[in-house]
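To begin, one chain is listed below as structure tokens, in the form predicted on its own.
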Amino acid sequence: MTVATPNLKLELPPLKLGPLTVDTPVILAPMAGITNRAFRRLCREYGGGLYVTEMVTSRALVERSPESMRIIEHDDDESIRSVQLYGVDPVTVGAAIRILVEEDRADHIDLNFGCPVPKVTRKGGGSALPWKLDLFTAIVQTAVREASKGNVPLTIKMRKGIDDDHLTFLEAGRIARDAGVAAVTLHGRTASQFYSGKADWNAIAELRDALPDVPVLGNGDIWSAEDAVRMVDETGVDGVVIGRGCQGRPWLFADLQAAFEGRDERHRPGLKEVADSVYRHAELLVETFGDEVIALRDIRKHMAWYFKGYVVGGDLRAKLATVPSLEVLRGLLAELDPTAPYPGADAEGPRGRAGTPKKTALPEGWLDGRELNPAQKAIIAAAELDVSGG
């Protein structure tokens, strides 16, 4: 069901990333275990934008691990094949990008400098890495150089810094701009915040002002089209990046496209439409993984997101969270009340685990200086271990 809302229009031109044009400047944030081919298709069917793969590790891609090759697969009708790469070693990152470029596997590449997960940051990767200016500079310069050989635009996604006493976003943004990136995305939280608290949109506005000559995209706390409009109005960003806000709500991309086009329709699905989306998602996962058991194991984590706020009994929710097959899923969904309407505010807002603020796990002595010391150079090599699954 779609409903009318007060007319809101995001007065933004199409997003230009090198030779690419993204008509609707909305980007699906790469999320490990979420943004596979199945989920990207669901989102694309609702609205326009740029849809990025799950994060893939450079080393795993260079070694052509089966999982890394699956992650970078795209459907034939994905007009812009977008891949997010993680790495801590310039040589390995460069080699991974050469594979993507020379084998024509991507039209756009994004580098991950935003992951706050301890197994990544304790080895100096993700949102910990921009603190080391020499390493960050070397990776971004190498990545842009290799991507440019195929005229593939390269972007970066990062956080404000490690914590409020160790902010890196302005320096990192300028280094990335000078290296020739096509755009910079800022998630308005530090690594130590994880996903807790409020995203700092003032920092996003500050970065937008500091980088007038490169597109800046905003990420964090966009749960609705109205939030996206507000972020653009308050920060002046060139586009918005949607992460947890679309979990269990692929139709958010329809709302966002409507807002960009000045239309006032918003999706407010009743329980039957949600159930139909869950089943289609499961079918697409079977197609993606080629294995029903793996696919149904994967859909389980989406159940709480899809049915947030809807009247679904506790026993039925428990069964949906352990569903073993499409046949069982069909039966469970049939138990839902198909006439139940959209529940309103209960279905809106934050979803997923926010975590709690905590000290970021870092290599020993990481904050002592802005350049790698010999011991840290040895330690960080271990961060090239495959962390694609999280």
Ligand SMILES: Cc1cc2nc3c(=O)[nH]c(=O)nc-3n(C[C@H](O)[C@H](O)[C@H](O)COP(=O)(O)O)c2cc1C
Contents of the next structure:
Amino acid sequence: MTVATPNLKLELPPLKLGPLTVDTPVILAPMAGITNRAFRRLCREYGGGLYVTEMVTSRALVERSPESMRIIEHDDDESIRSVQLYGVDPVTVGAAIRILVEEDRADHIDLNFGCPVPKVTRKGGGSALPWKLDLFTAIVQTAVREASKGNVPLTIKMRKGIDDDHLTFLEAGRIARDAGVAAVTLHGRTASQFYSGKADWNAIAELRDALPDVPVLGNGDIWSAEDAVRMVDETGVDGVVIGRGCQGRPWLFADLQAAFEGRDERHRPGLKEVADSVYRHAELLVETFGDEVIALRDIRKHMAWYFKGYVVGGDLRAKLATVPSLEVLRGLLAELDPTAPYPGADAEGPRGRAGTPKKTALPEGWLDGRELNPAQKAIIAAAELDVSGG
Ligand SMILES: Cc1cc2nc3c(=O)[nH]c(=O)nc-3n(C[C@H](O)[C@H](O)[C@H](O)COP(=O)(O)O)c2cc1C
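Could you present the same protein in the form predicted together with this ligand, rather than the form predicted on its own shown above?
Following is the full complex, with the preceding chain placed first.
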């Protein structure tokens, strides 16, 4: 069902990323374990925008691990093949980008400097990395240089910093701008916040003001098209990046496109429509993974998001969360009340990861200086070995 909401018109030009034009300046945030080919297709079918892969580590890509090759695959009709890379070493990042560029595997590359996971920051990677200005500069400069050989725009995504006393986003933004990035995305949280509290949209506005000559994209806590419009109004960003808000709601991209075009239709699906989406998502995952067991294991984590706010019995929810096959999924979905309407506010608002703030795990002495010392150089070399999630 589609309903009209009060008109919130937004005059935002298409987003230019080097040679690329994204008509609706809306980006599906890279999310490990979520933004695979199947989920990107579901989202893309609802609206325009740019849809980024899960992150792939540059080392795994250079080694051509089967998982990394799966992550960078795109559907034939993905008009902008966007890939997110994670890396801690300029040489490896450069080599990974050469693979993407020389083998024509990507039209846009994003670098992840936002990962707050302890096993990553403990070794100086992810959101800990921009603190080391020499390393950050070397990685971004190398990445831009390698990507530019194929005229592929290179963007970066980062957090505000490590914690409120160690902010990095303004300096990192300027370094990235000077290196020639095509855009900068800021998630308005520090690493130590993880996903807790509220994203700081003032910091996003501050970055927008500090970098007048490069597109700045805002990320954090957009749960609806109205939130996206408000972020643009309040911060002046050139586009919005949506993570958790579309988990279990790929139709959010239809709402976003409508809002950005000044139309007031919004998707308000009844339970039957949600059930159909879940099934289609599962079928697409089977295609993506080529394995029904893996695909059905993957769809389970989406259940609570899809059915948030809808009337679904506890028993049925539990069965959905352990569904083993497409056939069983069909049977379970058939038990839902197909006449149940969209539940309203209960289906809206925050969803997905939350968590509590926690001191960021860092290599010893990391905060003592802004450049790597020899011991830290050794630690960082190991920072790419076992990474997942952002
Ligand atoms: C499950 C999950 C996986 C994520 N994986 C990545 C990732 O691979 N790369 C990245 O840059 N950010 C990753 N993120 C962070 C998101 O891209 C985004 O910055 C964050 O969720 C804040 O945006 P939101 O409030 O719209 O969710 C991940 C977030 C979640 C919830």
